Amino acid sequence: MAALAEISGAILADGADPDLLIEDVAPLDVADAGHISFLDNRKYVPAFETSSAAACIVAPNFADRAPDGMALLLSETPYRGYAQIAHAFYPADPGAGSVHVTAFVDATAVLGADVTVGQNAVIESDAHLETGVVVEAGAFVGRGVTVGAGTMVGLGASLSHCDIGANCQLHPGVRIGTRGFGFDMSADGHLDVPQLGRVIVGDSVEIGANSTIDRGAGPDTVIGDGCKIDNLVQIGHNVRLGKGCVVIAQAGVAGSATLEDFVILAAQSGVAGHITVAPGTRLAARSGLMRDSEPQAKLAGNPAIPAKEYFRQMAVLAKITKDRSR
């Protein structure tokens, strides 16, 4: 327990045995002796009160709701503390540090120390993979691509026309550096415009399965440090994401839009092209943003408006339709 307190930055509650042996992590409702769990949402207090977990990481204001005998780690950020503990029990696979016999690695590619290349993976000419990179089975790293130290390239992912930072997680089926969607429209036929830029991905970025990020048309598409991109997300050409942005499943960002630092796009939301989303903006699920936002704005609806105004409108509409039905 004492070691877990140090890992999570939590404090051992009075009476908690610092030498208590914890074997694993588990949710409150299935945890048993030897397990540590966490409480972060008050709606799970009943499960906390009846849990058989040996220990739990919890905010101080819920400590008095713990069942008898449960050892507590006290933290103002229990979910983050739990994540740190779970990482300690389940560290990332560092890879085998070897190249599978069925993989193809071009003679001009540069592989750093302890790089892993899986079965049937392809590393093309002049690619540069730094120390500890893992390229899983069937993945493709194109000509001249750079991949920073400690980055994982998932099963069947493809990277072209891009530079990837350190300690990124690129999940299975990711497509980075695909052709941007740009063409001149005409009754004589739509003429493709060559896409000549790259995708620049910062450090500690996560990109979910089957998400796509298009290369820039001339300027580069840029994904800032620490961004979290969920599964099935589309990011168009020339888009720029600041640091710490979160883009959730099935959201889309049209070409040349800019998301400044710590923007959050909820599931199935969309951002129009050539607009700027100000720092800290939050866009609700299934919303469509058509114009620039203000810093820290909370927006909902399509077209998106301030969330409070949107929900007031929905309440009025519900009242009108209810009155009519009467």
The other form holds:
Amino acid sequence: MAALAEISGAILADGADPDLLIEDVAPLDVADAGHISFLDNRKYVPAFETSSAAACIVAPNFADRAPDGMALLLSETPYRGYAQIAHAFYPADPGAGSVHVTAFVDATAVLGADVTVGQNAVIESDAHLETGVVVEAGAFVGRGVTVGAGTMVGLGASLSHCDIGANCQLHPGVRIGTRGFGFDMSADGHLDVPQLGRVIVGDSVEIGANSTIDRGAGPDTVIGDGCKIDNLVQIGHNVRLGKGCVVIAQAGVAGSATLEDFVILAAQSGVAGHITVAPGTRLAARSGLMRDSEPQAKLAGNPAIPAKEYFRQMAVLAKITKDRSR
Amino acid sequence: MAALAEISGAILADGADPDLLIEDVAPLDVADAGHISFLDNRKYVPAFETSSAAACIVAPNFADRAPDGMALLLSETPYRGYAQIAHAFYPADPGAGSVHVTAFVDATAVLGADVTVGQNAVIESDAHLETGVVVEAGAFVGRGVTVGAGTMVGLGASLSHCDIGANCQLHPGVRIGTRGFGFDMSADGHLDVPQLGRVIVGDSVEIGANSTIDRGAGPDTVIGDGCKIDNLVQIGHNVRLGKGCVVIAQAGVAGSATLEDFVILAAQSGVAGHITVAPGTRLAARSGLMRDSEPQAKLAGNPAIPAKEYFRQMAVLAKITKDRSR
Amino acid sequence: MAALAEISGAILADGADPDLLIEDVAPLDVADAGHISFLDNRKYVPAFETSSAAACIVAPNFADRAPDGMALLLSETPYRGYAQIAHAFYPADPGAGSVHVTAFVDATAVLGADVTVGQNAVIESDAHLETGVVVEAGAFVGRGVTVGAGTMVGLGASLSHCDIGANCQLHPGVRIGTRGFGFDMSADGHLDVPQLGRVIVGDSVEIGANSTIDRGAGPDTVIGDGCKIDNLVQIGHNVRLGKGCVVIAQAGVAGSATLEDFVILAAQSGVAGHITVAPGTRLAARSGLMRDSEPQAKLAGNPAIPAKEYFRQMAVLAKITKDRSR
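Same protein, the form predicted together with a further copy of the same chain this time rather than the form predicted on its own?
Zooming out: every chain and molecule, the one shown earlier first.
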């Protein structure tokens, strides 16, 4: 327990044995002797109160709800503390450090030390993979693409016209650098506009399974350091994401929009093209933002408005409808 | 016809020749001599009335709309009857029953009888494929994954951290067992939480092309027997689907939500995290459910409310707007 | 400049040197000596006024906003003109014209002249690839599939049960010809209906990354000539798209719907099954169309109504809510 307190920056609660041996992490409802769990969501207090976990990392204000005999680590950020402890028990797999015999690596590609290339993966001409990169089975790294140290390119993912930073996780089936959806519409036939830019992905970026990021039309599409992008997300051409943005599953950002730092787009939401989303803006699930936002704005609806206003409007509409149906 | 009546559990209508030879199935508008068709949707009665099909399976109450000379099979479940007849004409392809020379199968993987593995597919260490499994070209079955008898793993699909039941259809590009979207957010950088669970998929489950199912954070993500999941669907970590749920294209279920048996999510709808959707709930297309539901509820809107109430609200709003614009 | 005027059908403005040498295209904000840019969106007039581009193609009514010394090409369709000029600088890559040694091509497949097949791609029995087809690495062309001259099949894409026209672009990860989502629902278990149709794709069609198009149940799914489909789009079974339809990212069309010519579905919108969308209909982003539309209709909302009406309703609701909260 003392070691876990140090790893997580948490404090051993009174009565917790610093020498207690913890062997694994587990959720509250299945944790048992030898396990440490965590409480981060008020909804799970009942599970906490009845858990058989030997230990738990928890915010101080919930400490008195713990069952007898549970050893506590106290932290104002218990979920982060849990993440740090779980990483200690489950360090990331570094990859085999070798190129599988069925992989195709072009003679002009440059591979750093300890690079892993899986079965049937393809590394094209002039690609550059830095130290410790893992390219999983069936993935494709296109001509001239660069991939920073420690980055993982998932199963069957494909990268072209892009530069990827260090320590990124690109999950299975992601498509980066595909042609932006740019064309001139006409009744005589729509005419493609060549898409000449790239996709520039910063460090420590996560991109979820089957998500798609188009390359820029002329400028580049840019994903800032530390962005977390979930599954089945669409990022259009020329889009710019600042640092630490979070884009949840099935959300989309239309071409030439800019998201400044720490913007959060909840699931299935959308941002219109050519607008600027101010730092810290939070867009609710299933909402559509059509105008520039204010910093730290919390928005909902379609077109999105302040979230409080949206939910008030829904309540008013329900009231009026009820009154009329009497 | 007599054989088709038996296959489908339907009744030969008066005047239908039991010895009539039927050679194929076809839709009402193109069916001709030798073909049997079906009528299941009131919208297609005109096509029924003018069809040249030799025979048709139909509910008794539409029988009098049949054109002269058409032989009828009467069934209260004509679509099911048609499905049974079509299966008789088009039995499922069992696969070649062999491993293609370009496939990679780890020496520790266990393959049952009549397993088919396509070109460039990859079967990793300790994977276990039961009798009759078909792994199509370019698909990936990860370390320790189990796949039940008769299941099909589609083109380029990837499975990791999961156990798949029998007689499932996993369509091209599905991603099962990818990292759940779990991290602690902080302005200092978001920190991943290791995702330690698996995905458990029951028997006779269908998962559509390019759909994604994340593995659990600690508990498992569970898909019950007989669930039908369409294309481009997202299922978050720790989600539990009961038996026979239907999730239509581009819908999503956020982390730790539970869908009990026979829930139907229509296209492009969404279910919020950490809620429970009661048995038989039907969520309309493009709706967002944010709270626990009642059994057999029919819901629409965002946040979803009873569907009748939603459509009434839309009508009231239209009326008020019209009144004001006078 | 004179050559670029000819290529684009534009007129050299007074004072523009016909002998000025242009070496590349570039966006307004980064263009410099030797570059030609374009102005097409009023929002970018400030960038136009301060651009260092040597030349620009622009509508006549913006000509007087040009900075001193910029050579202008005048066109009523400057974006199309720019597209034509950019194609001259960046002609499409014809492919290597050879089959990679790691590709699998069945002995019964027929390949026309100058066909390119990338690493680990698979061409199945009786497939037919016409002149100049490019099948990128890891892509799959199934049994009996035909692909027209000059078409590109992107990285890891998979085609089955389909016929593809000439000069199409099928981007990475597209899934064409997958099983339509057809089954009879029952508490005893849902029963699949065999999907016996194909997907017929016309000429000059673009289909975006990770989009999915299911094959017909009995009739075919049809995509008309010149359609432009963006990323992560779902097209259900039996759907028919006319000529020149545009379907933007994450939109979906449910089974058996018909889109007539030049329909535009904006991002994240949806069309219900079994309806007909009239020619020229434009459905706004995040809207859901549930009924047949009128030609040239502009619709928004869910269920979609005339867009002007939708935005008026939103304004009325905001006003009422504001009045009540006083």
